[in-house]
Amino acid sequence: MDSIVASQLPITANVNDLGHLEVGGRDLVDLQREYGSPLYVFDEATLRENCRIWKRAFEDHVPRVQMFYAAKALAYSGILDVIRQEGWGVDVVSEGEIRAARHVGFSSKDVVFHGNNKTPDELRLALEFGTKVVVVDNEYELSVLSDLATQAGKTVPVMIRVNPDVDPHTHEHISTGQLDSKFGLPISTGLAEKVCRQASEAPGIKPVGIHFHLGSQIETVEPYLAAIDLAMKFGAEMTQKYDFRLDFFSPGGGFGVRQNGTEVPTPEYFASRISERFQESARQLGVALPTLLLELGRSVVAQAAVAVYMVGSLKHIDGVRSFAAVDGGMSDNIRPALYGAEYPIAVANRMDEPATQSYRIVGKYCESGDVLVNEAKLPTLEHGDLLVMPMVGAYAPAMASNYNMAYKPAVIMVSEGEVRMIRRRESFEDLIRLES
């Protein structure tokens, strides 16, 4: 097995005597035969292990910490329920995600509500559910939340999302900590302090902490360290000036995962460095150490899933390249087209054969940008071969669409040879059900 592919597969992956890839004790060839393709296969053991590794890493370094799963990465009930069982909370950004959290049994104290344009109806639902905290992103939202809380006779704990103007040096579409961002309240312009003051004076509002989030797929710890210094200093100043508590502090999440051979720090390294700086900052500022809240998505679920595709048309253009088209593409995984996400790929039914030819792996949809892998070295492909793509648990199925009236793929969970359906494959009836 190619070492890059092997390093990104679920922890239960192995090649059987037939040369087929297995995950969770099941042959992917058999699973594709039974459930069709494209097919997303989640490995429960990997999902649970990632939850435990990250939770243990921070709990080993900080006296009070709570882990939250960023539901935007994938909010299917079968995934959320496993994460809830592992003792995590959930970070939600919409009415649908709030309801999904309630549906699988998360308690209100385990739900944090985010978003840069929460609607009045969403805020009303959050009040009804009693989420642990609402992370306030702007003045309008604070005003609406104050009015709703007053009408309901409630007091809502809020954290203020600040923008520290720290560039995490990732793709611009997944960066959120720089000044020119739709997310957060800039510290440097004075807007963050203005909203902190308003929050301290607003009826029905109880300011309890500071939050920032720098972006996604961050592969170095330095941006976090710089932002922690800025945000902790700012939070301490707010407690001195206003009726503002620093009970909670969150550096968000966004920790990078290995991508197509890249190396990233381990959970232990991220946790130790961030925890050290967080605690040192509190000591230097003379403030009581807040509870640390972490919000992880991709780093929990990405490695837990693989996508399985069947090869259809093969096209060789002399002097240009060879194309291999599969039965999925940008409809089930738009990330390569959206922001250049890179994935390794292998032939699931011929894992023991040498890679001898280069292919561009493309989808079946009517867009030239429908490319899953720009260049892959594989065994000479044949019609009907099965390709397996690791590291797809985050965002790929969550962002799936019905472009070209495509049916969203089935998603299954495997564990010690057992299979359970997380989401069945869509049908035409599903697509037209809401049409008049």
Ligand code: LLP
Second form
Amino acid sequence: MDSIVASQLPITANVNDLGHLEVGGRDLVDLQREYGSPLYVFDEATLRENCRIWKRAFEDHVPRVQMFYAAKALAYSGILDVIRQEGWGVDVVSEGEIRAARHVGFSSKDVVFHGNNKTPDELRLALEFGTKVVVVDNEYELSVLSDLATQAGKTVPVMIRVNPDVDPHTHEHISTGQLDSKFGLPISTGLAEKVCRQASEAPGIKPVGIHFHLGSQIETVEPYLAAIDLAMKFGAEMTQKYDFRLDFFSPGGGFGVRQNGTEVPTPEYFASRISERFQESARQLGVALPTLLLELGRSVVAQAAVAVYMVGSLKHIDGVRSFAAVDGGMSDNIRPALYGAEYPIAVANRMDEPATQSYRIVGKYCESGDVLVNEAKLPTLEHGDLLVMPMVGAYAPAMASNYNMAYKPAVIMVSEGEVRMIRRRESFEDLIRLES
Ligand code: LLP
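Given the form predicted on its own above, what does the protein look like in the form predicted in complex with this ligand?
Time for the whole complex; same chain goes first.
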């Protein structure tokens, strides 16, 4: 098996005597026959292992830490439930995600509420549910929340999301730490301080911490370290100037995963360097060490799933290239088109065969940009071959659409040979049900 593919598959993956790829003790060829394609197959063991590795990595280094899963990476109940069982909380950004968290039984104390334009209804729901904290992103939100809390006779713990103006060196669409961002309150322009002061004075509001999030798929630790210095210093200042507590501190999430050959730091490395700097900074500033809150999405779920596609049309254009079209594409995974995301790919039913041919792997949707893999080296493909794409657990099914009236794919979970349906494939009836 190609070593890049091997390093990105779920931990239970292996090739059986038929040369087929197995995940969670199940042959992907059999699974495709039973559930059709495109098919998203989650490996429960990988999901649990990622939860444990990251949790342990931080707990080994900081006395008080709480792990949150960023539900936006994929909020299906079957996924959230496993993560809840692993002792994680959840970071939510919408009414739907608040309800999903509640639906699978997260305690309100294990839910943090994010977003740059939370609606009054969403804030009301968060208040009702009693989320651990609301992470305040702007002045308007603070004033609406203060009014709602006062009306409800409640006091809401809030963290202030600051913008430290640190470039995380990731794709511009998933970069949030730079000054020119819709997220967070810049420290450098004074806006963050203004909102901290307002929070300290607003009725119904209790400021309890500082939050930042630099972006996603961050591949080095340095941006975190720089931002921790700035945000901790700022937080300490707020505690001196205002009625502001620094009980909690969060550097967000965004830890990068291997993408088609790129290397990223290990969880242990990210966790030890971040924890060290966080504690060092508290010592230097002379503040009591806050509880560290982490919010991981991609690094928890990406590697836990593979997508299975069937090859349909094959087209060779002399002197140009060969195209292999599959039965899915940008409707179930927009990431290559949107971010230039690179995924490795292999032939699930012929894992042992040498890669001899170059193909562009394209989807079936009516756009030239519907390309899943720009150039893949594979054995000579035949109609009906099954392609397997690793690392698709994060943000692929979560961002799936019904473009071209595509049915969102089935998502299943495998564990020790058993299969659980996480979300069945959509049907025409599902799509038409909401129309009048
Ligand atoms: N915390 C906050 C406040 C966030 O906005 C995000 C992600 C996370 C945590 C989790 O970041 P992660 O650990 O998953 O990198 N759709 C894009 C990714 C958007 C990320 C948005 N925010 C993609 O497919 O790459």
